[in-house]
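Given next, in structure tokens, is a single chain: the form predicted alone.
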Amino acid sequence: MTSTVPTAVQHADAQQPPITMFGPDFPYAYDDFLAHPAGLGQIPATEHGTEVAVIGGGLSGIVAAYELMKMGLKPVVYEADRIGGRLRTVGFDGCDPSLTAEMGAMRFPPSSTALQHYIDLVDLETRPFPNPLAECTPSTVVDLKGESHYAETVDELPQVYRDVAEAWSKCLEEGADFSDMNRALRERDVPRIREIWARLVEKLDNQTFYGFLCDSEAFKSFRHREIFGQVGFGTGGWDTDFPNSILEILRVVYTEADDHHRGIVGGSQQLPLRLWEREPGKIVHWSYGTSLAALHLNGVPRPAVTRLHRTAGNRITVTDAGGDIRTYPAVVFTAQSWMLLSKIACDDALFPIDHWTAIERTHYMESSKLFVPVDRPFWLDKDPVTGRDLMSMTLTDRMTRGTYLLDDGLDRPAVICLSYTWCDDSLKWLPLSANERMEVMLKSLGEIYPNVDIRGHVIGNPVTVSWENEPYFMGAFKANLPGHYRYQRRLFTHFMQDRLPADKRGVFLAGDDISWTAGWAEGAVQTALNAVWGVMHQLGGTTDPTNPGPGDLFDEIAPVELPED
């Protein structure tokens, strides 16, 4: 996503429970489920060693495969590109290998507690991410309509920016019961969460984010809406989200998904790669020392899936790019859902027609990034005239939009994310090569920092990504439009297959675009765990009574169901 709860929305003090991604749509404690000593469940011994296909080797697929393996199943992972999906960390040719660029996910909120379980499991370290005006960020420059403002805290920005932050705070309070929901989420008060959210879903499903702002007396000023859209607070402006459903935005701000971010030291792709190689200390059926890599020939996943169809006995037959054909009792599909419409030849019988419609209506956001390696964090030098940092984390309405400065110390090479853009801003430079993009971004930054020789510090070629142009993604992540709540509910609840016709079971959808919080790794983990429960249930398994799974509690906490007539 592109922004966060503004500074004007005060966070609770340390004595209160922390905010986690517990709801609001499906208030299930995935973190408690993972931490419980009884584990996630067990399957009958007769099913041990059964092969289950997992399509997609991103975070969701690897988590699902890892947990299915621990239960004694044999996950067969298919991956068209590389393990990690949009957890993609790359280096710079000819540069210090410690210099990396996060082409996909690069920052994670503490509220992602199920994600944190796996980060801790593979012994990865995190550190604060330098978002604009964050405590760890030395300085921020906000550049709008040709006028730049330097600030180390939000209080140093002109009054109009604080007015905009206050307007957003009032808008959330008056239009979305922010304080009440904040309290309910902290206390994990399921009845209260469901009461508030049911009312808001019914009221706001047809409303855009921009319409929500316009309906607020606090945002009656177009100037305030424009500033909020172009600059915002936290990680950047909100304007690329303006056409989306306001429900998408409320999920983010309620759960602090875009706040207090941390990055994974050494790169986020290490998480799925380490899970792929990890040998669980507690495992069923398989010998001690078994890993996902060990269960695959030469330690690599099978290639891209090219065909999915149903065969006798209500089984799912998978054909891959190598021509290999295998048949499974269950398949977990975690790849980008549009793949089912284009890259993979699919049997219409895989899903009920309403689920096909939901897949077809999924709306994806475009996103692009451009990184360059530099000789040192020169931005920390002081301007001899002003005494300010030579360069700052930058938010602007120019082509760059967001510029992030990333370093490992004063005496080491560093990396600049010259530009991080979304939607139309991303499409503006889609046809350009990495070097052409760099020239555009250096020109824009040169207008903000006319006395800074950024180019003189560049020590290697730029690297770039446009997710809308990636053949196995076709976009960065799902972002529902107004009226799409019912579609998202169908996708999220698909793991509850007892509710489906018998001939429509066996394929389990997972991944962040199936979750309520697309674009966040937490959603990828949560839907992976839903799919694990679904496969376990289909194969006759059960959870421990002391640790009920998401399907066991589904009827008590099911997402709001809106009428369709």
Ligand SMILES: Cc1cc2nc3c(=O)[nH]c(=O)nc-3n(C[C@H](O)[C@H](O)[C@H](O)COP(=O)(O)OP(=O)(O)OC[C@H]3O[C@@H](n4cnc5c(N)ncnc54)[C@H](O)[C@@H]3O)c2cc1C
Given for the second form:
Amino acid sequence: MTSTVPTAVQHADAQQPPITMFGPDFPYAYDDFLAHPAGLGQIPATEHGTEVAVIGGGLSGIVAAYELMKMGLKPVVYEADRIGGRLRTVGFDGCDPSLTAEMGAMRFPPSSTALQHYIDLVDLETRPFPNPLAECTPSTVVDLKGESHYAETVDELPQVYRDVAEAWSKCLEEGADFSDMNRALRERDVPRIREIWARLVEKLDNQTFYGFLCDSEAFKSFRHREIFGQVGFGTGGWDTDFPNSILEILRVVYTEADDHHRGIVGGSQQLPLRLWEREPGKIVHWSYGTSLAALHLNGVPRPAVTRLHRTAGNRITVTDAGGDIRTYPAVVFTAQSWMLLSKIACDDALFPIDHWTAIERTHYMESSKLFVPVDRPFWLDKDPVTGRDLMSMTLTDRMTRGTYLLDDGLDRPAVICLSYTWCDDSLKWLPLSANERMEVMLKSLGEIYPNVDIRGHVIGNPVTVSWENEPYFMGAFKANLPGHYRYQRRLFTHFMQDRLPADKRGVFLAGDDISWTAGWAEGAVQTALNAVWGVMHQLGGTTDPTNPGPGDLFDEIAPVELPED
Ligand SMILES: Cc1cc2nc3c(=O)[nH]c(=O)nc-3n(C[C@H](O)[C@H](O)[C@H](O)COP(=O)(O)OP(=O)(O)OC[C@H]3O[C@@H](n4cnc5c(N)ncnc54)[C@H](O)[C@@H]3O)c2cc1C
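Provide the structure of the form predicted together with the ligand, given the form predicted alone shown above.
All chains and molecules follow, beginning with the one already shown.
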């Protein structure tokens, strides 16, 4: 655990099986499904070459398109912005091209095993990510209420931080059967996972993260709740998540999604880009050497979708920004759901009304980041008076919240993520330009490190993003509010279309919004695989009996259903 505050996760015995993002809502082994030599399924030869639209060229869309292509279908990918979506790696104008910044996802837990399948497939390398107090992080400074603490390990922080850690462990244990669930997930004990989770979903769907803390005897001190909110667990302060459903937080802590993070060397966007170019070794119908790029005119996806409507025979007609109109028997939609309400003119008949409600109720977290390139990792120089690192990974209640130091060797230029924020903390940056943001950030950090000339090391312009202001995203990632469980269930289970009226089938929702673990790329992959199964099934295909897909096992592991009345 990279946590500033050790949690019950650390009680886990090293001899136990590894923790993976296996449930708790839908305990299906996507990693085993992907690793199985029988593959993901087959479609009848009469359907080979059939066009299927895939809207969105982010990770979910590219994974879905890649797997559909391998089955012998012809995915037609539409992308409004750039391949990669929220896996967006950018460079700095005029700087060494090896210097990059991760504007979206930047750190991935080893529990993301379906994601890891694709990272390995395209031969990408990962390395430990310098989170607060992570083993690979030389030092961390926690600066709260104007007081700074320097630490290389959690034991060097004042006692109150350990008290807060203890409170979090107790609170999780008492309120959410933490150890039991962690063990059940490791052992892939499906009945046990479902038993614990069914009870908790019913009990906690109406509860916020903050309410959950307040209800716990362990967190009766406001001061402890405040410190916890600002320093938190794993990647840092989670107080911006306090209004969200506690179920969202439990999914993260049970599956250790916020722990042991690794970054992708050279940037995460390479993953969808490499899949786009990849020529699968095993492919049906298409000749050897076919790739997604090869199936698209000039090797690029089609432009933004502007209209989606149903036409005769329950087919879906897609209009794009170039004016092109094409009709498909199946469409996989992976962009953020709000696109269906604003940027794309949609026919009401696309989804049942309950699904539209769920789409409308989707709640996003905002998020801003700003990176600057610097001449070298000067932070590793030692302060002549204290002997400490000149500057450290920094968690603070000041405007910057989280500052990450990213180096690639002592003698090379490096990158600082001056600030990474969520929700209200992100909105505070929204109207400011990149340079204005940098000025405020340098001022905040100057108060923590009065003797360090950060600006003197900057070698290029800052790059920044506020995802809520990106026209094709409108938010960073979904976070369910209390009472949203039913909406989430409707969206996630939408790929099981035999249950829908015949005139509501054919569009398959996938991607971050549809997943149980929004904000984690693993969910984008898992829901892509659900959609692939859904399309295969609709076109009359089947999986190999030795490798049942998510839809084949659905009835046995379906997410808990809460009553509507
Ligand atoms: C700030 C931030 C930090 C994150 N950190 C992490 C992390 O550390 N670890 C982790 O695992 N995950 C992280 N995530 C989540 C991860 O990035 C996502 O889960 C994943 O990238 C989502 O992939 P997707 O394909 O579902 O969606 P997207 O990447 O959003 O892809 C959807 C695509 O649809 C396109 N699109 C939109 N409208 C249209 C249209 N009309 N027509 C055609 N295309 C359209 C968009 O341009 C986009 O490319 C983070 C995300 C953000 C924003």
